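Read the single chain below, which is given as C-alpha cells and is the form predicted on its own.
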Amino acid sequence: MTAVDQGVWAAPGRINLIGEHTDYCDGFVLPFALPQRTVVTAERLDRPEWSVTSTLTGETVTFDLSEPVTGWAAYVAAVVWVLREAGHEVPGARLSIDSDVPGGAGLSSSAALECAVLSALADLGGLDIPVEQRPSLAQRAENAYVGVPCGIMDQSASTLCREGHALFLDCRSLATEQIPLDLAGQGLAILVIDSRAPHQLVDGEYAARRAACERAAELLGVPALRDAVLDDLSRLDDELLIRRSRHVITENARVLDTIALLREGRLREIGPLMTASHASMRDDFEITVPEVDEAVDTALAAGAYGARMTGGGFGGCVLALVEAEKAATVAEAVTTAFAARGFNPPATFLALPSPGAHRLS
C-alpha cells in the first residue's frame, strides 16, 4: 500500500437498530452508520510524535507515547498504540479533528474519533490493513489503552457499514451480511431523539452489566450467553444474573427476528420487536433513564410503530420508527412531554443508513 502525505478522512457515529449488550456475548447486533461523522484532516510528520487538534474546543495535545495520554485525546494516542502493538510503523502526524456526532448521547462517537484516525494514519503510513481486521484493533485500543470494556459493535459499523444498509454483525465469528433497509422506499423514517440525559460508560456501570453476563456464562458452563437458553435460567439462583441473561437471550433473538422480517421487505414489522426489546433494557438489565422511558412512551402513543433506546444506557438516544410523514409530530410530542416533566429539551434528527470509514480527499 503506498503512503500519502497529507488527506482527509471521516468515520460516521452509528444507531444500532435493535441487539444492545449482546456484543460481548458473542452475540447478534444490527447497527446502522449515521451521516454524522467525524473528520480527520492529517498530515505526516518525519518524527514520531503526534500533535492532535480538536476544532470544537481548539484544544491541541501532542505526544509521543512516553506518557500515558488522558481525556479525549486519548482516543487517538490508543489508536497509534495498538497500531504499534501489532506491529506496524505509525508515521507520525499533525491532525485536526472535527466531529457533529453528538457526544455523550450514545451514538458512538468515541469509535468515530479512533476509525477516523486509524483510517488516517493506515493511509499516512502505508500500512497494510485489510478493513475487515480494523474494527478489532480499534475495539482493542478502546478496551485497553482507554479503559472501555466495549464490545466490536461499534467499531464495527464506523468501519463496515454500507449506504441504506444496516451491518448484521456475529460478534463471535466476525461475519457480517449487509441487511437492505429502504426506509423511505416504504414512506418510513426512523426518528432519533437525543434526551440530552447524560449518557456515561466509564462510571463502571457498563463494566458491572458485563461482568454479570460473564459470571453468569460461567455459572452455566457456556462459553458465553449467546449459547444460553432461556430454559437455561433454572439453573440460576442469583435474581440478579437471571435478569441479565434474560435480556441477552432474548435480544439476540429479537435481532434474528427482526432481519429476517427485513429480509422480507416487512419494516413496519420491526416496531414490537423494538419496543420489547427497550422494555427488556429498563426491566431485566435496568440500564434506562427517565428521559429515555418518557421519550419511548410518548413516541409510541403519538403514533410510532415501535421504539427504544439505543446504545450502552444510563441515558443518551431513543430511536423510534414512524410513518415518515409524522416524525414532525412524534418530535414534537416528545418535546412537549418533556416540558411537562421539567427534563432538558430533547434534540431530534432523521436517521439516514449511511457509509462507514472512508477517505474524502
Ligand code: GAF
The other form holds:
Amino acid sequence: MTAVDQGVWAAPGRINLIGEHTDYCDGFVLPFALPQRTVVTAERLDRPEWSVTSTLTGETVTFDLSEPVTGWAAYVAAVVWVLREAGHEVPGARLSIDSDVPGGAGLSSSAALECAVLSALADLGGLDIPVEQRPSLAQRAENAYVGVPCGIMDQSASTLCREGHALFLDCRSLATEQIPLDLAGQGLAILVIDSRAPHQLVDGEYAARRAACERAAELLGVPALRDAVLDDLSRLDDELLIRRSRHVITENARVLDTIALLREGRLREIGPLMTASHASMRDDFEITVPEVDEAVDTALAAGAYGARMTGGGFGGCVLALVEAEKAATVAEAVTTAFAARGFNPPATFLALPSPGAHRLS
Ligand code: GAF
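Having seen the form predicted on its own, could you give me the form predicted in complex with the ligand?
Once more the chain from above appears, this time first in line as the rest of the complex follows.
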C-alpha cells in the first residue's frame, strides 16, 4: 500500500438491533452503523511521536508511548500500541479528533475513535492491514491497553458496516453477512431514545457479567455459552448463573430469528423479539435501569412494534421500531413520561443504517 502524507478519515458509532452481551460468549450480534461518527484529520510526522487534539475540548495530548497514556487519549495510544505489537511500523502523526457520537450513551464512541485512528494510521503508514483484521486489532487495543474487557461487536460494526444494512456477525468464526435493512422502503423508522441516565459502576458490572458467563460455560464444560442450550441449565445449581446463561442462550436464538424475518422482508415482525430481548436484559441479565425500562414501556404503549436497550447497559439508549409517521408521537410520549417521573429529559433521533470506517479525503 502507498503511504499518504495527510488526510481525513471517519468511523461511525453503532446501534445494535439485537444480540446483547452475546459477543464475548462467541455468539451472534446484529448491529448497524450510525450517521454519527468520529472524524480524524491527520498528517504524518517524521519522528515517532503522536500529538492528538480534541476539537471538542481544545485539549492536546502528546505521547511517544514511553509512558502509559491515560484519559481519552489512551484510546489513540492504544491503537498505536496494538499496531506496533502486531509488527507494523506506525508512523508518527499529528491528529485532530472531532466527533458527534454521544459519549457514554452505549453508541460505541470509543470504538468509533479507535477505528477512525486505525484507518488514519494504516493509510499514513501504507500499512497492509486487511479490513477484516481491523476489528480484532481495535478490540485488543481496548482490552489490553485501555483495560476494558469488551467483546468484538463495536469495533466490527464501526469497521465493517455498510449503508442500508445491518451486520450479522458470528463472533466465534468472525463470519459476516450484510443484511439489507430498508426501513424507509417499508415506511418504518428506528427511533433512538438516549435515556441520559447517569452511569454508575458500569465497568465493574460489565466485567462481572462477562465473568459470570465464562464461569457458567466452564461449569457446563463448553467453550462458551454459544454452545449451551436451555436444557443444560438444569445442570447449574447457582440461580444467578442460570439467569445470566438463560439471557445469552435465548438472545442468540432471538438474533437468528430476527435475521430469518429480515431475510423475508418481514420487518415489523421483529418487534416482539426486540421487546423480549429487553425483558431478558431486565429480568435475567439485570443490566437495565428505570429510565430505559420507562422508555421501552412508553414507546410500546405509544405504538412501537418493539423496543429494547442497546449496548452494555446501566443507562444509555433504547431503540424502538416504529411506523415512520409515528416516530415524533412516540418520542413525545417518552419525553412526557420522563418528565412525569422526574428523569433527565431524553434525547431522541432516528437511526439510519450508515457506512463503516472510510477515508473522506
Ligand atoms: C459493549 C461492549 F463493548 C460490546 O463488546 C458488547 O459486549 C456490548 O457492550 C453488549 O452487547 O458495547
